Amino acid sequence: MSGKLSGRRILVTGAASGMGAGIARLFAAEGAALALLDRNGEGVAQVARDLGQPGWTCDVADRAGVGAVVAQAGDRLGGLDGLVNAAGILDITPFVDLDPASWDRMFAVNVTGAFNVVKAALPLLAEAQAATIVNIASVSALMPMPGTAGYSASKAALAMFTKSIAMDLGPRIRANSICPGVIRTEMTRYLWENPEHSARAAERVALKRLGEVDHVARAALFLSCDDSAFTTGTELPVDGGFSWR
């Protein structure tokens, strides 16, 4: 590996499985030090071990938590001068049926959860010399499909809150989203397990294929080190030509 993160320090939530766990492996690969959380506490240790970083059991949702957290992950790294927001709920249920309790959580985790950290770390982020944080968004924020009304709604959300914060936190602090496509995640296994579904998914997409964790991740390291450095406020779609129709 390059060392593109080496000396940096970086929280990362959703970190026990997906896109996550990718994006936390593969900081770790590059020399970044990381404080690794999610509501998974078995998930997120087993990957805290694997990599020799801390992991800590939180629920993005619950802000004091959150709060505890951030501030004892600032205290193990000596600071913090990095976030990726990763963590993400999903439903696939058409708006007639789709229950509020799940409108709410989907918002509660996808949204404010990433406020909820930002929020919690900005003090220590704004004491770095230059800062980065990449939220996990989806393609779903920008071309809504069938029964992802709450998803995608909350998706969209996250987009827009990233571009203000860029705009309200700059210049040493840079924000920008990912918005991935299908990605082989447990998440979407429901789709890529079925043959039919996945050929379908695949062939709406200009590459023909589903992406993979390490895309997401790859495009996470791009945000997260100097090669972005002129890089902010924007979503970047991971999603292999879908967006682009």
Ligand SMILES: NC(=O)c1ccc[n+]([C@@H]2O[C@H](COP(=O)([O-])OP(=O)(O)OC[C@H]3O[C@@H](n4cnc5c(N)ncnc54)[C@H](O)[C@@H]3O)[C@@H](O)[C@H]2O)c1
The other form holds:
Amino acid sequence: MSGKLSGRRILVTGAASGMGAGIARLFAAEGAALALLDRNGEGVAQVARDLGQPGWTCDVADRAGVGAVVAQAGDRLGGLDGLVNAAGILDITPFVDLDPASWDRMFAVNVTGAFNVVKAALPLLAEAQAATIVNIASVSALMPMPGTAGYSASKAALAMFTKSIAMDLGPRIRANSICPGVIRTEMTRYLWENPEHSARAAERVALKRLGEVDHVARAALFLSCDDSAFTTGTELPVDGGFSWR
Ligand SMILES: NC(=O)c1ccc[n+]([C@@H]2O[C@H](COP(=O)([O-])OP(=O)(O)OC[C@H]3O[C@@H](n4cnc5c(N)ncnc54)[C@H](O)[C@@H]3O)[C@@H](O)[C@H]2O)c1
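Given the form predicted alone above, produce the structure of the same protein in the form predicted in complex with the named molecule.
Then the entire complex follows, led off by the chain already shown.
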């Protein structure tokens, strides 16, 4: 199959839903061979069936589990050329009420989860001709918003982790993060299902609308193929004009 990702083997986390699933769909259409991972077993199995690609049930915070899945994925695909870390969780709670366990979990999934996947995949990526790592951070990595101390700190850590590994792993491996604004997925259903909240969120951005999964998937495609061959260590906002204000 020809396409921008023809011949590339890419592991996508968070592939059962939202951006991870949308990225998997676009990447499959662009000719990639995929390994799909999510802690939601039923969800990832469904996407895997739809796309005819292998899927695994795994919690990215479980280092041993991630190691096992990455090894199996590498065997199945004959190596790995890229990763997209889209698995993530959000807890919006005013700091005074933020449960320390929720803080720990956001770091375990949003930061250490990506670390676990990159670390496990590194020997495989190191063998690839032009490997790519794309981490889905957030505009919350770039700007404060009420009630997001834990989430924002975890996403800022993820973005700086990405920049740091871009330095350490170049020139063979490129690493970039995407910083989405409000995108219509399960994670933000509470917001976009409410017309008043949705309109207020849209009003805050230059393009006056919420983002769709495909906007992020297209950015992930750019960063996972040769179109971005000289781009590494960046934080690409896909936010309709929000984080620069
Ligand atoms: N939706 C937005 O507006 C928005 C904005 C900025 C950043 N993000 C980030 O984008 C990424 C994708 O989110 P989404 O909006 O598609 O949400 P989503 O809830 O639709 O999808 C997230 C997926 O990650 C999986 N997941 C969660 N924890 C996991 C774990 N420990 N191990 C494995 N899989 C796990 C979930 O099962 C789910 O399938 C997340 O990292 C999120 O923080 C989302």
